[in-house]
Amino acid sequence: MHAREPIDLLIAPKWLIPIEPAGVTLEDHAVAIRNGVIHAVCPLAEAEQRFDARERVSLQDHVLIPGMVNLHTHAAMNLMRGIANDLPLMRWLQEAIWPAEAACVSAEFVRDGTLLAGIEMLRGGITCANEMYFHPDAAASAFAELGMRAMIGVTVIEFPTAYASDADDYLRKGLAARDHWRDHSLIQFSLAPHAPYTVSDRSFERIVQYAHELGMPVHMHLHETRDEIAESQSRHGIRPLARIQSLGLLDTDFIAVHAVHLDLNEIDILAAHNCSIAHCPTSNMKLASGAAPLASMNKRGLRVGLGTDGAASNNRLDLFQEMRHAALLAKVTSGDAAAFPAHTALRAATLDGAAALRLDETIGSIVPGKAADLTAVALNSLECSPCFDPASHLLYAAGREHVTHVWIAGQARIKDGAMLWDRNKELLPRLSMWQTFLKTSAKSQ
């Protein structure tokens, strides 16, 4: 009789949706984890004979999926949740957000806001965030403390803030933060120019140079509103996508955030350059920016991941909500009830988001050799019963409140619905302090 293989953890869910191969739901299978990596995925009966697990987690009413990837967020803006509602994008920025940021944003603000956002995302089954904001070193510190995977954006804009004086200063400080965190297993960096209307040609050229030299993806808001496109045509004589294409940005690993107003030719251009879309349907609706042509993007082979945007314009960091809104908007705008079905939505929230960040060899699906970033969702509540198809339930019935377990690199972050990070009591009074500070600042304007 052969000795059983030692492993650290054996997870035995009722259902398992590995994402790879596509469209598959497994029953009575288990995931064996060793040294933070998925060692095997096999039938439960085989696993019980083959492995000697130091810990076993039985999830008899659950579906296990890869940890979800939030492809676009501004985490620290959780501290601004609800300060400005029912405004279009530019009024929202100019009348509320930019003045609040001028008054409040600091390294401490970013760290506290990112901790708050990270907790919200982990509790909702999100294990990786693609972040864009000021003070990237403070954001990285918060994600690292929570044990959460993150791609931190080196934000670049032309105008001064309390964080940096000009585009060169943003790049210098952001790249210094990248160097500081370059050996951390969960933290990586991208280049994150804010938008075509806030970044100059010269700065874009430098960003393209750094992207190639340092192997960093580029993450930017693009074609978010009709006004943005009209402004570019007036100022530059061409649409924003054509401008950044001429500057070489599409030849980087480019992630276009929002991309609401694309024509079919522009979709084909992005697909031909192997670019990605960070689709943020809830924020797009709330700011009345429009509905992105998701069905056309999928049909024409353009990679689409899902993002929440920041909590100031959503107001939830909830990828269950984004999956549902994306699917429903795709159906109603295309007239095709089969647009963006359940397994496609799940792939967008996991593997396609990981691929956009060039992390798909590490995370995004439940296959041997990848990091054990996993989320378990209970489907035994009354509102989820009966369950004929767990993938359908994840899209149309379940929500983040049904997430019970989250692992990152095989380490538990959420267990039985409880956050294992134990410093919540220290964070709460600081959140109250920031709320008071924001209220006081708003009254003084």
Contents of the next structure:
There are 2 protein chains.
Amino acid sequence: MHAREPIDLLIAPKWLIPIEPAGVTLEDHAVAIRNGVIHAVCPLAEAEQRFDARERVSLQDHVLIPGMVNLHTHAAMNLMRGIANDLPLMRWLQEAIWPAEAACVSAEFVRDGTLLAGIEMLRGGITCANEMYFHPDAAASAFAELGMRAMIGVTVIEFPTAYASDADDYLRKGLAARDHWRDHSLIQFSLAPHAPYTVSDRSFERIVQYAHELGMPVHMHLHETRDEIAESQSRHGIRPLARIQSLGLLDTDFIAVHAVHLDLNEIDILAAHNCSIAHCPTSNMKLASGAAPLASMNKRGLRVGLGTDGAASNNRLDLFQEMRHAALLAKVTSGDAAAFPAHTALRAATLDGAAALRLDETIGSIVPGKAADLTAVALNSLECSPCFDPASHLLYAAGREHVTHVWIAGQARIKDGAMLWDRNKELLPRLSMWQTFLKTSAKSQ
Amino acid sequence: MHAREPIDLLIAPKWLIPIEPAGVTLEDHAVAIRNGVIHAVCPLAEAEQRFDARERVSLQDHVLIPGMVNLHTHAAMNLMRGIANDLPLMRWLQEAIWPAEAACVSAEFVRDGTLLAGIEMLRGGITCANEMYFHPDAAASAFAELGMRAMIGVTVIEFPTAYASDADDYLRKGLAARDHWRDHSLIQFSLAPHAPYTVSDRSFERIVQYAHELGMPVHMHLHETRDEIAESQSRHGIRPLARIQSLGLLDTDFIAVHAVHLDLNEIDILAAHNCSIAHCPTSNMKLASGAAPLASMNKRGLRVGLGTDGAASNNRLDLFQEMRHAALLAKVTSGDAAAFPAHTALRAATLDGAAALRLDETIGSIVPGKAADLTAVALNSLECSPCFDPASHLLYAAGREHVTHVWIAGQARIKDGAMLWDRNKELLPRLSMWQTFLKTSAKSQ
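Next up, the form predicted together with a further copy of the same chain, please; the one we just looked at was the form predicted on its own.
To see the whole picture, the full complex is given below, headed by that same chain.
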């Protein structure tokens, strides 16, 4: 008789959707975890024979999926959730968001807002965020404190803020933050030029150079509105995508956020360069920016992950909602009820987001050797009954309110729906303070 | 010194959105309830002076709104939630739904499915459902048992089912059910011809006659897909709306469900006849039927309420979701980020639904003299923090999972998030039984 292998944790869910292989829902399987890594995925009966688990979590009404990847957010904007609504992008930015940011944004604001956003994401089953905002060092410290995985953008924008004076200053400060966090296992950095209309050719050239030298992905808003494209055509004589292609951005590990207005040729160019889209359907609908051609992107092999955008333009950091909105919007705009079906949506919210970040060797699917970033969703409420197919239920019936357990690198972050972080009580009075501060600054303008 | 007036219940929420007057959010107000009716709405300090309440409910982090009206559903289809997805309407009906119904639908099926749907709706803050399905007597008995308000459709369709043999038989059985429930304060009946493509001119003529004689509203699917319109043009030479107008249906209290494909002239015709739309954005998107012209309907004064449709094509009976989807879809399709703003959405989900049912003298707003049908939503979770505007939070940040209390005619149905109905335990094994039955019948085909 063989001794059983010692492992740290055995998770035994009713259903398991590993994402790889594609389209599969396993029943009565278990995941064995050792040193934060997925050691095995096998039938429960086999797991009972093979492993001696220090801890065992039985999830008899649950489906286990990879932790979700939020491919675009501005976490600190959680402090501005709902501050202005029912406005188009440029009025929303110019009349509400930029003045509020000018008055309030500081390292403390970013840290508190990112903590609030991180808790919201973790409770909703999101284990990794692709972040873009000011004060990246403060954002990194908030994600690290929560034990959440993040790709922090070194934001670059030409105009001065309280945080930095010009594009070079943003780059210098952001890269210093990257150096500071270099040895943290959960925190990585990307380069995040804000958008074609706020970044100069010279800055783009520096960004491309750093991307190659330092091996950093590039994360940028692109083709969000028709106005953005018209402005580029009038100022540069070409569409924004053609401009950044000529500057070499598509030769980096490039993530185009929104990409609402792309023609088929542009989809093919992005696919040929192995670029990725961060599709943010709720934000695009709410700001009336338009509907990205998701069905065509899927057909032509362009990688698409899902992002929530910031809470000020959504107003939820909820990837269940983004999966549902992506599917519904793709169906209604393409006229094809089969567009973006359940397993495609689940892959976009997990593995394709991870691949966009070039983290797909580490996260994004439940396979041996990857980090144990996992989300469990209970499907036994009356709202989810009956359940004929857990994959379609994750897309159309369940919500983030049904997430019960979240692990990151094998560490429990959410258990029985509750956050395993005991500093909520310190955070709450600070949230009230920021709200009062924002209200006062809005009145004084 | 005056004696204080005795009342049954005083509810003191942080915020109160009465819907009438329009666009108002009251703070520190209270609702006084006597004999199931709203007796007064006034500042809390004044209420403390005036009333001696037998029960008092203090909701310090909550917004109180009128109970929501689900203007279109097929409640029993909850038993088929998620049974087939990612299919267009006619394939979904012909390949999945109609065969399942032929195998399974009985009075017991309808009663159990309606109980499940009723609980889902109540937990999500819906107090009144506009229902259309087979076995209306069984549906009525389920809603009555839960203490939920409902308008039960006398469904009419030409083809035979296990329930009825032909259109006359559907009418006869449905009207008998109406007679049976005539004295119940929460249950009323409408006439519910299924759709122009499944009901004959002769049946429509009888329905119009009954509608006038008995004062019943008429509730029907209309212009849901382009195929429906093309089929009518080829069979009748005119669009379905023109056909039913010529048959007199628009002279009844008519509710057109879906109305995805309407031109501006058709919108004006429906508005001129004081008809109403039951807009079901999730179902329309999921089945790729199209996007109803909501912004134009609003501008041209056509009344629009919101419906979930059945759980088999949605797959949630969730009016928070429908408000959000209606707003997001209206914005993205009209290109106007100001389309369908928060207070308009809240009115559609409450008062406009009530008016469509000709119940707006009884329900739909928080004003003295109306029934105390009320829903409380907690906005203190981290997912809803901060809260600058409770109305926009109801639309964009909160969800049905934040509903804590529901009253119907002054009777508590949900308290602290829990259903005050103690027969859940009997229902659960019956749900499993129906699921097994549906799976078996699908395999045997």
